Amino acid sequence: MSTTSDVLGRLHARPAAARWRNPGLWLGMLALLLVGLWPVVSGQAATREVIFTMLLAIALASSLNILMGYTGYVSFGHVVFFGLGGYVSMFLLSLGQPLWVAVPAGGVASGVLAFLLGKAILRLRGTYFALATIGINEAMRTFINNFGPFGGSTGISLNFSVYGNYGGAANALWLAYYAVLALALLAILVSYIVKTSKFGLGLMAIREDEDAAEVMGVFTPNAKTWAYVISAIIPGMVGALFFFKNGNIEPADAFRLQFSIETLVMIMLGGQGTVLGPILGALGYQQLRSFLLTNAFFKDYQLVIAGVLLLLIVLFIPAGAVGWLRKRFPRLRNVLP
């Protein structure tokens, strides 16, 4: 395992320039957009949504690796964010606002949500940390759930007039796509570029030993709320074109924990820390997904199966796809990012 000096020492055994030419990196976003781009080239609409689903994990994903995998936070309650960017979104949608303001605004609120949530929770470590995401998950679905201006626990319903400004609800249901898919891509590239920058390196100390990281000059209060704000704006603005293509959003639906907890399975499963890994991980999980949700017997124990399959990946490959394909073939460790 590295060591607090070694995480910081790798900053300046690798040049700036250098970091760009991984070649992991770009395939896996080049083999993404393809596959994104596929239902486009098919025009297949069960397909397209297929892969929305698979693009939408893929950008949680992601962006919960952000804290989770590089600093060591584990948090149960990110969908939080995805559900305030989606009733912030549906509000400033029912009000008129056009979709291109209503996404990045359902970003900043989740973001603003995270600053504040970060100064106050991200004292806590391990299990204390664990238990306050969940119990701010419970209280925002308690909140909203009872807060009139967001339609209480009836929700909000866009009126169907919305989506004539988009060309109808067929071609709106394509711009939602294609954003997903930018905001998939997005988040790949933010993972990468905070995982080889200083801030990134920081961050990694904290997650080997947060005391001695402080030592070393990390500022780690900052480097942590920071690292929350980042993996908390673009579930925000998935969460926004989610519940634009369904045109309605609930507390029930908005903030589902089970959302939360198959998340970090996803990351789990492709291996946290690494920027490939969320991606197979949410790739490998939405194919068992599909299997559990359309089988008879096992449609009702897809939650057990979940919990089941993250106490396999902790006790017999804690480091996931991509950490055992890199000690099984040590040439692809600068290739693996």
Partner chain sequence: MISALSASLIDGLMIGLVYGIAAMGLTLIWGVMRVINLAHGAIIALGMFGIYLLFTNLGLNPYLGLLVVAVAGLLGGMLLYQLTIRRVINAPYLSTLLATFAINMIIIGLGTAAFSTSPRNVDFTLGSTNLGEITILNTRLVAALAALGITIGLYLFLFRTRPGKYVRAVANNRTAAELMGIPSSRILALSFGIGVMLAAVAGALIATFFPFTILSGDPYQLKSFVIGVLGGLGNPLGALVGGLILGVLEGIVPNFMPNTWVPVLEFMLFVLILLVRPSGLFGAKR
Given for the second form:
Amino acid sequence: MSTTSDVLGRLHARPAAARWRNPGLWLGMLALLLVGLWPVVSGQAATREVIFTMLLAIALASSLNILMGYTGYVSFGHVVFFGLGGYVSMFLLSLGQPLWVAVPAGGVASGVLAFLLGKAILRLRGTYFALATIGINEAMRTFINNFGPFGGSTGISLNFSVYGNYGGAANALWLAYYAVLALALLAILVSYIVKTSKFGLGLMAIREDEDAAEVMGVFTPNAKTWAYVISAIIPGMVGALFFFKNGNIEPADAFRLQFSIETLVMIMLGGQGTVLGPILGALGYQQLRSFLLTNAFFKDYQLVIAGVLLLLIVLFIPAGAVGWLRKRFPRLRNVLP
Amino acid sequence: MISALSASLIDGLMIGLVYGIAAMGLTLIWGVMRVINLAHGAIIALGMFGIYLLFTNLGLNPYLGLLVVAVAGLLGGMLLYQLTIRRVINAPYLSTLLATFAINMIIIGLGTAAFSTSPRNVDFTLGSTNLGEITILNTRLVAALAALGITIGLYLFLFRTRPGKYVRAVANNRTAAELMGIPSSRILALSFGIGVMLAAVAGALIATFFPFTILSGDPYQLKSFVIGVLGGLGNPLGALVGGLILGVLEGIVPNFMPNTWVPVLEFMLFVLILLVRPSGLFGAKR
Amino acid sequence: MEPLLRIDNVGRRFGGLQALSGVTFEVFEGEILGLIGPNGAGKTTLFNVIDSVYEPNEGQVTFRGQPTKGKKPYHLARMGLARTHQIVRPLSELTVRDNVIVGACFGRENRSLGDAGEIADEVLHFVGLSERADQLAGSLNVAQKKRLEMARALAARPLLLLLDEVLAGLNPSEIVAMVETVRNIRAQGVTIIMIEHVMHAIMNLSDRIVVLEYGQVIATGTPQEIIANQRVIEAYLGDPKLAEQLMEAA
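Can I get the form predicted in complex with the partner chain as well, since the one above is the form predicted alone?
After this comes the whole thing, all chains and molecules, with the earlier chain placed first.
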């Protein structure tokens, strides 16, 4: 008896090195890197635009997944961090600060907002939390609409000369692209590190049964707050890059609730609580979207089809694609993070 | 100043009653089945277009049109429940939120394809009434009275009729209600239908005095959240009071600061109440 | 000797219902204390007060010489308190092994993930769940889930273990195995408070017994003293099945 358990013990022990040998993670990141470098090789701006949108979605979905998939707190208004990061960095850029200051500042601003809000709103559970995040996003949007330094309802537009510092507009767009590629890879890595860490285990315990987790010694308020902060920082930086590339930012674009919910849909599509799910979901959703938008017949019905699809997923495969695979083939659990 | 204030107060009260009806639909559905209906705003917009089409294309009197919208809302809501909500009602809350949001996308998508997003208005007037220095638009007055009537009707239904008592029983404890032989699935469908009906009727009433587009439901959905939380989610009478509070706020505040600040105050109030008294202003303390 | 746990005049109300009042007793290191009483006597409520899920309205609880007032359940877990739940609470979508790792990671010893894995394997072997380690916790049957609760609590290496009806719902042979497990736990130096309705088991296991009725302590003493206590017999007469069991145990 004891020998079997010894063998089992050796099989299951998770030495730090094994954590870094997960094929699913590395193949996933490699594939993403190749996709990301494709426009660089082909040099086509149109491909770059398509892939930029996908990378953006991957970074956002992977970040939100840390809160939603691991911790079980569904933030409907997560776009508030994207928007705030965008605004803070656009403000700094318009004051003449360089991009490498503005983008991290956007991330920090979002992280700080999440930290300040976290302790308060993470006390709310379920639907109440979801509603509170919607309320915060709307409060932020309407506030910035009135906030003079950020340009009120007209927002902030970058002077074209700003791009001169980065080798002209064309180069600046490539720069933003590389940065978002790096952030997407970083988001996946962070997602994996959190998932396989003690911290992440605590988060998943909270997702499964918060009261039981508390009794088992998980410092739930702190763990939830840090999950919220981590899930906010990359969206803040991504927002900064998106609006830098865009050249201007307005409240209605920065805090679009619809966008938030699309990110949720991507996570659902791929499978929440898994590392690969948000990636697949983001790719799938964006692929579908661009197909619908460019197809003459479907163009007008883009929203309808997306809605029908979402409804079908929710009704019939709520665990998402990766979740479904993992459930169907339990052995995959060790390979698909 | 005083007369300007009392004019905006009266206006706010009248519009607040209509908001209250919209929020009542949202809060009733939450109270009975713990579902936040994210298609609420889209249904409000459908109500607006319903009355518009009946009036503009068929020349039907808007208040007769209101009846048609109400019946269509009730039946449509029950159908929607049977087709979709029923399947997720016991699923985690994320599923119900996303399912109703998907319905929202479908309605808005179809609506945009059919009507575009250009503004419409119901070209109809009842004149105005003068009370001393204050002028009241009669369409608003009628809307406010209709809202009051609907509230009374809802209360009579909930407290005086058998199906209404069943609705309250299911809201209170679905399992126990089922054990007592109440056909809970039919009652849930009915409740969802009534919730949708209230949203559509509120939209129709709003359309009699404000211009609108297919996207106009959204701000009213958000207002319904605010009102619902103010009055305590699940408490229909609370929603009416919450609606009055919001209406008065919207009426009075622009006298003191630019009216673009009104939504900021509303949403801050919303988050604050969720944090301090999630059961609403009149609910029991946690 | 300083008691490991002191419960001093503890009261707890829920609205108009007085669930506990004036509860006082002490638990010393190394003992097994049985907590019995009719249904609704306040036993589980008392556990919830001990591990700070509820705050007491009156009185105080002292664990390892420190008042628990103002401490959260997770603070107490770090101090060496662990429990099982009467209604099992598995972390359903995590594997059995990960459930136990949570216990080891966040319990008294606050282990790293790697160490916790070793502890988990050891504890799973101890409670006989090794073969199920990679299953999802939600897929276990009730008896296995009870063992999982136990394993999770043990992996925390607690000083004081609260067991809430770990025998309920088990068949006679499972009960024998579980009683043996509890004995082994005590042999490792863990102090135990256990709520139990299976009379012969608790009378066998406990060094001392506390009897609750309507939220009050009506008797404290050795199993022999309790069985002979007139007040206890009367309390249990309200529940013929329990009374019968009590008699059988005597």
